[in-house]
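Single chain ahead, by itself, as structure tokens, in the form predicted on its own.
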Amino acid sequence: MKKIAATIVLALFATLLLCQGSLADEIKAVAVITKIELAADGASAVVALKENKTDAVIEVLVTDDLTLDKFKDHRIVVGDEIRLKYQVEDGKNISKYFRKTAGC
């Protein structure tokens, strides 16, 4: 009985450690778009944003097709307020979630 309880506690502890590692790398922000640069092939875009809380300017690489289509259709434009999540990978801020705060 003790072995089963110890195994369960160990499994819960390992799960907790894995979850903390993946959540710690993700950064959330609410920011206003100041510049959108679509790549020539349309497969990516670099977006400059001014974060609302700190006024810091951050650049995020966007590669998901849904958001890129919104840039091309001008549904997301300079001046829109965005709620985003991103991760730093190889020194680049990679977008994981990119939505207008007003919905879109």
The other form holds:
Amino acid sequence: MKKIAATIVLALFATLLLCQGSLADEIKAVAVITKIELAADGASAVVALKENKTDAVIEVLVTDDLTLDKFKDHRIVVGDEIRLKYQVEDGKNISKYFRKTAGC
Amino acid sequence: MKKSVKNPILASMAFAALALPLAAFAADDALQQKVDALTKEVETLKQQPGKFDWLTIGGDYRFRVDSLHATIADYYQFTGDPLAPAAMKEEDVKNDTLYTNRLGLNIKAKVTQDVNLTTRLLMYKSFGNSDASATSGTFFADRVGQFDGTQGHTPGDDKLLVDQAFITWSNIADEPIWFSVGRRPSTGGVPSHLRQNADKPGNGGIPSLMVDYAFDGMSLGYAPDIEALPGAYGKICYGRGFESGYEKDSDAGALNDMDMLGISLVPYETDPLYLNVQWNRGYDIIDAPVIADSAFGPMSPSVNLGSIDWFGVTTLSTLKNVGPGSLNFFVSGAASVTHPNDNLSGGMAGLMYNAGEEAESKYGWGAYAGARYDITSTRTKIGAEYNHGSKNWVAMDHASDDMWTGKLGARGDVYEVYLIQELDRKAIASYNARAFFRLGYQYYNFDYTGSSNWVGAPQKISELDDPMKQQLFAPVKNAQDLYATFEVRF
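Next, give the form predicted in complex with the partner chain, keeping in mind that what was shown is the form predicted on its own.
Then the entire complex follows, led off by the chain already shown.
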């Protein structure tokens, strides 16, 4: 019984750690686009951005169709300010949220 | 000696002969490397912020010709004496050719981090005229002359007017929250941009069925990141439609300012689905705007008539790769509910009721639907729209881009078809720069009087043969506008 309880606690702890890990991996930023490189097949794009607060340059891989469509018809262009979230997977920054800064 | 001299020369020549091709190859290689490096540098520079990266300049110009025809119904004209109206027979009114110029200049400045200034300047005039008289008439309340809510959107003089000027502070508290104040982007909203061949308005836009009016005001917005609701945002908007000025303690019954409050929710915004739900309230609605030279002479408000609520829903969809192009379609519906007080304008009419009637709340509704098909290969866009307004429908659409009257404020039916042909030319001024022709036709069929007006009770246009139903505005029963434009946007 004790073993089962310990296993459940360990499993919960591990799950919590994993969740924390995944949350910690998600990085938020507000940055200005400096370069958009659309893949030849149009299925992805590598976007370079300069972060507002640190001036650090971030390069993210964008694969979602909604954002790619905006690159293709120039609704999002170099110079636009973006609020983004990305995760580091296999050494690449994978975009999870990519949207022009809200405002009018 | 000779031998020793000759040998080095010969040796040099031989070496040069051998080395030249190698050197040439090496030079070619180095040159190619330099060209490659320069190309890469230029490409990088092209994409990097420049000296004037903080400033974006754009604009548009439109030449337009309208051929306008309408029929005024039999009616009794109010002459100032309610006991002596003038009997008027049905007649046609027309302007075969009205030419207009409209120039817009857009300037956006990134002032500091998170703070932008957006401006739009507009000049809109008719050929051969430098005031609003050519397009003002005694037919509709929104076209008796140019006023604060319509200036720049109806033909006037040749001055550049400030149509928009507002500061936006974004990323407040590091959250997707923004605050914006100034002369607002409250005209040309979704889905009216389709027939204008304009870009879809951003977060600042307002559904055109409910509001198409140049307002000074402010908004506070929030765009949360909710995975199930892509593009979601909401905002609270406030605008001042009339400023009454100074008020002394001794002023009895002085005018109040007219204000507008609204809540706009966009729970979903993607290309296949845009959804907007909105509520507005107009407080202390005035009976007339300030117009120095209207078709009736100088006008100014005399009383506050009450308030009006508006509720509306707008959906818009863009489906790509439908046959040889894209299909855009929309449906928009709204309701207006008046809350009149006992005040009468000129002792004759209150908020949607006439003197002698009970000051009761009136419910009206408007609906707007349409589609545009874009043929990708030929850059041709074909569209059709229809809207209907009920007897008591009232809209805040005075700045609509329509000559006769704001079509979305009509109490009746309006049909419009149009064709847009873009020139197949490479964009130079900006990514989305374009030049195009537009040919369109509008047909209005009015059921009730008072379109785009909230003063007085609407009357059925086919039943105006009664002196008791005398009218201030000549009741147009149908109107047509055949128009063509040549436009550039950059």
